[in-house]
Amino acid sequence: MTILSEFEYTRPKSLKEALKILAKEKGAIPLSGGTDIVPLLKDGRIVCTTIVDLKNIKRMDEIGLSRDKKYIVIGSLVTFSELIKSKLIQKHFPVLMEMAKTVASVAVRNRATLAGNICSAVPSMDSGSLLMALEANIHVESLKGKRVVSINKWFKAPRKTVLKRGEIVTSISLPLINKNKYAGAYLKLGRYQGEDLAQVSLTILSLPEKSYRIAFGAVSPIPIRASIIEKKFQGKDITEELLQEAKVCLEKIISPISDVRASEEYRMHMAKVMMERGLEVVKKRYHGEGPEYGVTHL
């Protein structure tokens, strides 16, 4: 399918020149890897004036530590295959690199940017619930200036965000974790292995002290954290008769859809058995057991 509608294409060469043109042009919409927007302005469901390609700008295609050495940032370009690949990732946050090998097919994955994913705002998106569980930040940046939102407050709605008209995400920044102190899972499930889009996902971290981070994505308009089970777990061991009551707890937190790819009902029960198997993952892993990052848990 061909795209119809008519709009100007110009690739910036500075980030500067490129939140000129977004605050000039009130129809001009930034573009880093492509794979949300064009099958949209193909479908017609979005009409722009300028599409601004930002693959120019230097340093937005970068990994690195922040100065203060307390923070992992991805810069708004890096793509999917490019977390896989990254070294500080893989020793810093292997269940990023985790998460990364589920999005679609290795064409999407060397195009697809983390940043553009949180920005399409969809639901069944690979990288919501990591980035939950994470609490990243996201760094925004416009002729008026420079701000940091929390991941907690990023998503409005399926498809909306905070993001401003004129703003550009520059980077994702991620409060590094001890190594030695923390594991992690991330679970997807799909129709079958492949290019296919969530059902349900889920990020489990375990910390020290017995306490859990876990976020669920595509069981509710936005990612969600499931803060009362995390207070449910915390300082104590997982029993039986524990993950039951948290099972019952996750009918009132998650708020799943039935649409073409699955039921309401059959989502709601693959969230439970996903959170118990994540937790049976993170259990091992946090003792150095358990199967390697990246290795399905489903």
Partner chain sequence: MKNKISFILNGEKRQLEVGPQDTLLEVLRTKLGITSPKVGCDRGDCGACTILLNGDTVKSCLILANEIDGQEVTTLEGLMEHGILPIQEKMVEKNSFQCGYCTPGFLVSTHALLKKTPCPTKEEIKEGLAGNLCRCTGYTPIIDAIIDFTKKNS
Given for the second form:
Amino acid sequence: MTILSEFEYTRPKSLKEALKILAKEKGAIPLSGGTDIVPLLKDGRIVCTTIVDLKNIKRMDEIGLSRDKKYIVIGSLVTFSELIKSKLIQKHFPVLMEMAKTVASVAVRNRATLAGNICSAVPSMDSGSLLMALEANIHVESLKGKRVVSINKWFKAPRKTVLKRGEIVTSISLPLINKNKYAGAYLKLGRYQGEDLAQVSLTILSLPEKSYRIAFGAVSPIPIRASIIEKKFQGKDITEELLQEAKVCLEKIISPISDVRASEEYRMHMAKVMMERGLEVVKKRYHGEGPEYGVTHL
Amino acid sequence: MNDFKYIGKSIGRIDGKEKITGAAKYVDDIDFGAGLLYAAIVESPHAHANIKKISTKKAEKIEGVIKVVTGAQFPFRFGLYMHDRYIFAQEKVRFVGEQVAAVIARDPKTALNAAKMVEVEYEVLDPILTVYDALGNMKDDSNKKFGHNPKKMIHPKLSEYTHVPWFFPQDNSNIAHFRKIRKGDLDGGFAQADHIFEDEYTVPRYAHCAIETHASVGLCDHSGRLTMWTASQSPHTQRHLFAEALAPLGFSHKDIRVITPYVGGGFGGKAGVSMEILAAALATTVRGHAVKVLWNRSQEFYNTYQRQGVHAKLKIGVKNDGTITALEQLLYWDAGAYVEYGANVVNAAGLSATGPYRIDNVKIDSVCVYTNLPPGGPYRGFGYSEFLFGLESHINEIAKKLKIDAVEFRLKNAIRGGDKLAYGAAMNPNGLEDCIKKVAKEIDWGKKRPIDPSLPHLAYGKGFSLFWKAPAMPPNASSSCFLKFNEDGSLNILLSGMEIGQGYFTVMAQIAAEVLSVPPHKIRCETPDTDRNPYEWQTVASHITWSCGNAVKKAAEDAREQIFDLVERALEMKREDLYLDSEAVKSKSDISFCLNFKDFIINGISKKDGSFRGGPILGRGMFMPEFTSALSDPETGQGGKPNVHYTVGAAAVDLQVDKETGKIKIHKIAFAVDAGVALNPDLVKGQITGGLLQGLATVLYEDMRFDDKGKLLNANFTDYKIPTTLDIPEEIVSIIVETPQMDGPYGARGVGEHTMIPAAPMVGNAVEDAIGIRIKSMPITAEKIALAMLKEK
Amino acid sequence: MKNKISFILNGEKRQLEVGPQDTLLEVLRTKLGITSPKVGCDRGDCGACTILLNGDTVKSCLILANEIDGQEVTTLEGLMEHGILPIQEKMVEKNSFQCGYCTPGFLVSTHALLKKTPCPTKEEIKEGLAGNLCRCTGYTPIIDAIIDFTKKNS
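Shown: the form predicted on its own; wanted: the form predicted in complex with its partner chain:
Starting with the chain above, the whole complex follows.
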């Protein structure tokens, strides 16, 4: 497939230079891994005047602790492969590694970035539910200044976020949790065990004092946190009865669609099954018994 | 048992190094130089419409555009078995994506941009997207009004189309071919039965998904010579169809040359002629320039042959002891917009829809129905995968209802050598019973995996299926071979079958090696070039090992006889004592005699007077199955011998089903095939491992989805996904049974397609065994299982 | 506007003018005569165009040619600088290919996998190759060759 649209390519050496180009040119778009943008260009589904390749910008490819040591900061050029390899991620957010391992396949993960994933914001994206559950913050910069957006407010609609023209995501920060006293699980439903898009994805965290965070992907236009269910579970043992109640509740929270990959009915059913299984996994992991991080659960 | 040096041995592939190093060239890898032109196709957005007007002016004005071509320049009908296709749409478009015009330009980008500027005005018609909509009248079977639908004909001129004599298109209908089989006394058969079981099964459309898309380059020089480079399973058939379709422009076969380098997967999708005709036609409009037509992955999905969908209605009569007394099977095939090749799939399935069972009373209607979906055509399995899903599922259900073990039931009714086939001819000797028994033993039939109390959501099941398939070929399909020695005694074999991955070149080399005592690694088989390589019908039907193998064997024997002639003549040796061993001529009566090939095979044998006898040794071989005929009574199908032989076998699967998610995990598959004689057992196993996964893909995952306007919704590898390394069975046990095919080379018969055929029914049967639910439509996805389980609750 | 890019291709310094729309795969195949990366889907699904970028596998159809300025590109051709690799010999022995079209992509992925994990488990092999599609072999002969190869290595 040939890219038919006309545009320029530039690779600025600094963030400032990149921001200047984006401010000046309405049709300029930033590029990190390109695994989503390049096929879209080929399909003619996006048109731009300039591709602003961010890969020469220094320090945006780093993973580190924030100065106050309260956050892990993931630069916007960090790829999924780098997340999988990172000792820091493995230590603090092994569930992020678990998610990253389900993204496409090695050669795509070597290129695709976490920041790119949330900027593309396709409903089937892998990272959405995870970042919701980890209560991530998105750090955005433009010539006008910096701002921080909570992941809860980031997504607007399929392929739409609050990112404005002229802005670049510089990093994603994840608040550290309770001295890592928590367990997490990421579950992805695909038709295949190999590379496939998510039909349903789910992140569950089990925190001290019987507190939970539960977020879903691919079952609503944007990733969604199941706060009502989290409240139901808060401080309680999850009995069969409570679980059934939560499943009924889920029907009002998520709004899956039917497409060529799965029907609405199956997605709804599987969201329930996955919630039940995810809870099992985090329960075990919380007590140090569960399967090691990075395995698939379905 | 003969003691062979190369036959029956798992010789390493002779194309190995070329492929493993990336040296092997495919059409799109060939450099055609700076003068190469590129074509982009203007496609119909409608499934059914009249073309009112085409305006090419805007496109023609674009810089870099050489020419815009429409159907007006090529008003010729053509086709393999039925002339129902056009090079570009004429007056009417019949499926979404059909080629209406083409732009030839200096570069692909200009061509694609200009193609968007070609303006086509359509009068949109209602698309006919299902066989039942296309068939119209389903009732009046008796007075031959079945299928009458005069007001909704997709091909109003159907009655004018030329076709092979064994096709029976029906007037005033969308029925392109109606294969009827009537054997024995159907009513009597059902009257004898203690039980009659009826059911219906549905199989959707599938895509081949070779990783190489179709590619074709045409060059028509100013002398009028047309050279084509195509990714094709059928170079000679292509040449013939190019010559036929373009004959009004003055082409004869000798003026057309088809070159096929290595092909990146075929599976039937690159048989016959599909998009290649476009490059041929376009090349004639820009003489002196090579023009390339390269399908992208989407086009590969919607504008090449697709595996046809089928709806099967089954009725089987059985006695209490399990004897099948009668079978009625109605198969309605969604054959798409053009059926020139697909109709033969319908025909082949109709002839063999009894499956490998001995049934005295049979009625089969196999009906090829035009719809406004993309053209159906050949796909590995050629109709057998499709009807066996229903038949083998139904057989299992019957055994269960009769409380007879499913393997016992199959053994009781399995066809044997000499039994009368549905069309009256006799079945070839075969090892079906042996296959069934070996598979049952390997899969531990009758023993179920215990349910693990800690994993209550898992259920376990085993499923069995038989399979068979005959090559579907015209009665005069032939193969031929030239074989030429080189100075060092190595060999180049010229043939026109395609090495599409199956290992054909290696097996052909083994045959020549066995006859001539030249090791296979000293033999090169040449990819086809119709100018140089001799005729081959097509690399389809799993017939090439058998048919071309016979031709190669004859060519090798021809060369051997020439060698003996020469040695007898030049050295006055006793001919009957001569034999070939280790690349030399030896004599039984004179053990000291040894004449190495390299010392005479090109330059001859020197005489005392300094003169020479002999010269380059060239072998020639040909094979045509002269014992077949496709002619039979159209009302009963009786009388001919349309099939050369059947390859049979059995397979079974041991799997687990997650009752909540519906996901299936395959623990083990046992697969037995009667290969006649396996010329290269590792290559047979390669076919089993690969074909099985392709079959499993059709039952577990894939299907083509169309919207209500006939547009394909999943025309890419994201949505029409194929299995990956993480989706393979845990274990496959390949079992080779050998009942020699007497007319095959060293007893061989084909196995290539058969390996995917039993996958769907055996999985369906195992799922039923596991969860007690019979799923009657393919694919049996996790979603279908999970939702069926929910419904049961 | 065309840009001049400099990069290392199979160990050799190269310079080339490329357009903003050119993909790396297009440039390799049509401008540099490197034909082992194949066009299978052209949208990152099939892995037939897999190459190494700075030593890591990438799908060259998903990369703009401009992006490789200053980078190191290695294709199967480059891996065979000193002749056929032992893993290639093993794959010939084990019939780990049929039509051969996806084979260069599989070899590049295998090479990268073995470099990172010299003795991979079966699961790691499957995971490492899950982005390469093959319709012929059913994958088993590819996986078996790698297992057999690494067994002798360890």
